[in-house]
Structures are given as structure tokens and as C-alpha cells.
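In C-alpha cells, one chain follows: the form predicted on its own.
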Amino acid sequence: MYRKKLILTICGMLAAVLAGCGNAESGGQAEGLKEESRDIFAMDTYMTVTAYGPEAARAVEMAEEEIKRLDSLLSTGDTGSEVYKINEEKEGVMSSDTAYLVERALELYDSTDGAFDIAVYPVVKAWGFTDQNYRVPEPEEIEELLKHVDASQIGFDEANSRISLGEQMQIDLGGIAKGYTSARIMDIFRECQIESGLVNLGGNVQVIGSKPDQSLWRVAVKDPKDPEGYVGILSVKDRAVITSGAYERYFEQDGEVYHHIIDPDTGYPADSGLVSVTIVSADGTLADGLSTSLFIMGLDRASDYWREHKDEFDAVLMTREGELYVTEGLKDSFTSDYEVRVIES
């Protein structure tokens, strides 16, 4: 099993940990390459942004400003945020960022047959996962809340960026917000002509290019059963690597463990047989949304979904029994001490 002492890590203690980051002072093309790195707390998590190149300082400064801007825009708890006002007023004209995310969220709702549903927020809130006041709701409460969990009932006027919600409906874009944020940072890096860099948003990792020494970035996928261990290492470039797991946020009550990934069909923590799903994609927004969606789907549905969309992403999936699966696009870039089963098209 991979251990922290075997690899260099950067901040990713929640889902995926960036490893083996290289040294900007090592030989070859990395010689003399300027490095700029900054730790940031936003979106309720600790983040690290790192860039290499002549404009690294400017790129990191712009990235921090963008993170804070998006956090203030998309937060469900900040009374000044756009999402908070939409949930209160049940309608509004959205900024381009929010409108884009709503559009992507509704596309994911359709393609995943409802597994990804931004309207599940009131149920998540009832379980206490939004403010850490954990509780197990009564079945009758969940049944009542589920009447308003249906993203297909969200009114979305794409041409005018308008949204309207039902009287009891609320939305949360948190399921794709970090992935979108990392994608926006990659846009900033490209604008600043950064050819090597990374962002780690509380375990949501996205990299641009290769490491400064031209080798691949190595991202470790956390072991759900061992907070100090990893199930394997992904070697990537120009990719987002985003994990959802039952181990990330949970509470125990009366001997039962309840995790934060709520199935919008049942209103209860997803019981799909999976304990961890890692998505690898060039599209950070997509990777973020699919990590949750495939977790809810379970192994068989997730495998079928990948076969239908294999040009868009690959995945690493671990079952409750400890079986480890990777889609065939990763069979040469994922290494593990576990037995790895390949999902083929």
C-alpha cells in the first residue's frame, strides 16, 4: 500500500493528493524556472495554487482573486451571494458564471438520469451537512422534502440567464463549483502563459501541462479505509483528478455511520456499494459533477455510463468490499499494490 512517507504530497488530505511535484531547480528545462505558490482558505476548505514560469506571481495572484470572487458568488451560506439570493427570492437574473453552472448542472441531471441534482440541497441541509449540526431526519420529513427535489422543475431561460424555482425549492452548485473554479484557474494560467502548474482545492486537483522537469504529475488516490494511505497513483498532464468518497464527511449516530453524499431518489446517504470514485478529465467541472454522480449510481450503472461517455472522462472506483476498478483509459497510467480490474468498453 502506498504511504505518505513514500511520496511528496501537497495539501490533498480530503480526496486526492498531489504527489511527486518535482523541483523547479532540478535539471533540464526546469533549471531556473520561477515558482510561485500560495495557500488559500475558501469554499470551506484549504487550497494550494502553484505556478511555474516568468508570470507565476501574477498568475497565482489572479487565481486567488478568482477563487474569492467565485466563493462569494456561489456560496449557499453567504447572505450576499447570488445563489443565496436566488434561494430566498426563488428567481433572478444570473451572472454568466452562475448561469453557466446551472446550465451544466441541468445537463448532468439529464445525462445521469437524475443522479446529479442541485435541488437536493434542502435534504442535505436537513441532515446537517451544511452547518455540522448533524441529525438523522425523520422519514416523514425526508418524504416531504423529496417532493421538491427535482432539477427538471427548475425554470431556466438560457437566452436571458434567468432562473426560477418552486416555492419550496433551493439549489446548491457546490457539487460542481470547485471543479469549475479549478478550470477557471487553468484559464488564468494559460492567459499568463503558464505551461506548468497546479491547483489543489481541498483534494480536487487540476494540473496544466507537465511538471517543470517535463515528467508527468503524480496524483495519489486516497484509501477510503486508511487516512494515511493511498490505493494508487495516477500519472497525468492537463487533467483534473477529482474524488468523492464516503469518508470525506460523515457522522455516527446509534452505531450507524451517515455520509454526506445524498441520493436524490431516496433522501438518504447513497448506498451504492461504492466507497470512492475518482474522475479524470480535461474538464474540471464535469469531473466534479461525475465524481458524485457515479458514486450514487454504483458500479454497474457507473460502468455503463462511462461506456456511453468514454471520450469525456475516465474513472477509478473502489467498492465496499475493497475491489478496485479502473476504466481502460487509465490502465497504463494508474499504478497500485491492489489487484486492479479494468472496465472495458
Ligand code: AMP
The other form holds:
Amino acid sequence: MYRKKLILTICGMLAAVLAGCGNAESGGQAEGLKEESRDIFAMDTYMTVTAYGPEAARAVEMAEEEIKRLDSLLSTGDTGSEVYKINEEKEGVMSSDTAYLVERALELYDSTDGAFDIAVYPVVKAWGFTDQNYRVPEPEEIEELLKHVDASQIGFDEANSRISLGEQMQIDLGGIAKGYTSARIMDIFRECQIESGLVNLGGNVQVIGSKPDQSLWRVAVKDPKDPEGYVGILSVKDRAVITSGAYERYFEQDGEVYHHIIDPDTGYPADSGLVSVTIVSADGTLADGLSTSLFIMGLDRASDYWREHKDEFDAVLMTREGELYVTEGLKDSFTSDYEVRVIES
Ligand code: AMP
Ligand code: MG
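Okay, that one was the form predicted on its own. Can I see the form predicted in complex with the named molecule too?
What follows is the whole complex; the chain from before opens it.
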């Protein structure tokens, strides 16, 4: 009896590896809504994956494998990664994940008028954000590097998944990689028939369905002045909630604070008056790309951008003065103790 059970378990594990969840035999509803949760350190951040359902254990296992696979593909600093190789060799055929992300990044470059620019990497490096050897580059150095920061100069052959970069160019998918990762985990959850689950990638959250008790997921929006606290709560289902904040990665020198979101127009940390931007969207990749972009744009440009794309996302924006804004679609799903101003269409 015991042996038979063991063999069945091993067969189950093999099925998970070979066939994923789609073809795996379901444990059946009789087993109830099992919870499986795991903490993972990857992409320089602490992550938690949680799933509820008969296939929860398998879904979480597959999610961890996917996170590790994408980390080793997309990391700029890992000498074995695909992005590292592209930056060294300046051309190559990309895997489908990298090609998809480059394509999405180039679309964002166009739609944000260049605020989102993956060619900004040499500038991010010069500031030391890649290896924590922080420094303030000389204006001449920034000016020189900015000559090559222009994603429109990236050669992208969609049919053959080929990329080519100019001699001085390098790319960084760090502005959308986490959102893509959480979107991929939602794909895995769907494949595993998980109707309730979430992933938290260092404060960036994506959820599937609602909570097991059918209530909405409650996602806190951090207080940029005190990231241990929060300024409000978003109640959501089937959404990514992704934040870009000046507080996430920064250093101080001579009384000035320098953060990691670079305005490609100036080569300096974006100084748009916004200190935090949270995007709510069904599309995790878009939410991540736009959190970075709208942070750079500032309140007025960001509001206009939302008006043109309001079917795709909503946003919570916080200014340096502590004013809190939400776009119209979040009027009823964002609760806060502070005064909330609504951006209307
Ligand atoms: P996020 O935390 O999603 O706002 O992404 C910030 C990361 O994106 C930075 O650490 C850089 O790796 C990269 N990045 C910085 N500035 C830009 C930019 N203007 N466009 C695209 N990616 C950027
Ligand atoms: Mg982002």
C-alpha cells in the first residue's frame, strides 16, 4: 500500500515536470482548496508565490522554476545571461521571452515619447546602480553616454527574433522584467487551474481571481516617505499592482538623493515631482513598464497619457508634496486616510 502510494507520487512528480499542469491529473475538488506558499530570493529581491487549489503545490514549484529561468535569461549583470551576451556581442537571435520583452519595450518607447528607453543602461551603470558602486558622474560623461541612449536605434527583426545594437549601445530590461515574470506566473496558475493566488515580487504584486473566500485582494500602496507604512489600500481581482518609487533604490551624496529611475532626456534621476507611481492593470508587463514611464513623465504628462490609454490601466500617483492622486477607474477601489484627488478623463 505504502509502496503503491510512493510510486503514484513519483509518477505525479514526473507528470509535473514533463507535462506541466495542463495535462496533469487533477487531485480533484475532493481534496479542497489547498494553500501552497513559498519565499524565493531572485532578481535581487524577496518574492512570495502563493496559490490555492488542488494543484497549488505543483503551480508554486513551476512558478519558482520560471522565476529562476527568467532571472538567468534577463539579468544584465550575470555573465551567462542572454541580455549580457546581447550587450557584449551587439547582435544575436533572441529567445522568445527576450524577443517579446524587447518588442514590448520598443512599443513603450514609442507610446511614452521615449520616457521608457531600455537603451538607458550605460547611464544606469555610470551611476553605479548596477553594482552599488554609487557615484555622481560628471556632466560631460553623461552627455557623452546620452548620445547612444536611443531605443529607436535598436535593430529589431521580429520575424527572425534578431536584435542588433550600435557599438556603444547596451540594453536593460530591468524596468519591465518583474512585471513580465508575474504575468508568466499567472499563465502558470491558469494552466494549473488555480483560481486564487498571488505573487509578490519585492512589493510588486499580481493576483489571479479573488481571495479563496471570494473577497477582493487588498494590496497596500507603500508610503514613499516611510516604506514600512502605507498610504492606502487597493482592492483588486485579476490585476497586477506595480509600483516605481524613488525610495526603492537610491544613494545620498552631499545632501542630495539620487535614485535609480533615469530620465533619458537628461541622464539624471527623474525629477518630475512624483515620488511614487503605482499602476493597476490586467497586463503585468505593461504595468511595470508604465510605472517606470509615468514616474519619469510627472503628474501632468502622466495624466494625459492615462487619458489616451485609460482602457489599459489605472494609476495611483504621489507627488513630492505628499498629494495623492488616483485615476478615475480606482475611485472606488482605493481607500486611504489621506485626501485623494481624482484624475478624470
Ligand atoms: P522600476 O523599478 O520598474 O521602475 O525599474 C527601474 C529599473 O529600470 C532601473 O533599475 C533600471 O534598471 C531601469 N531603468 C531606469 N531608467 C529607465 C528608463 N528611463 N527606461 C527604462 N528602464 C529604465
Ligand atoms: Mg517598472
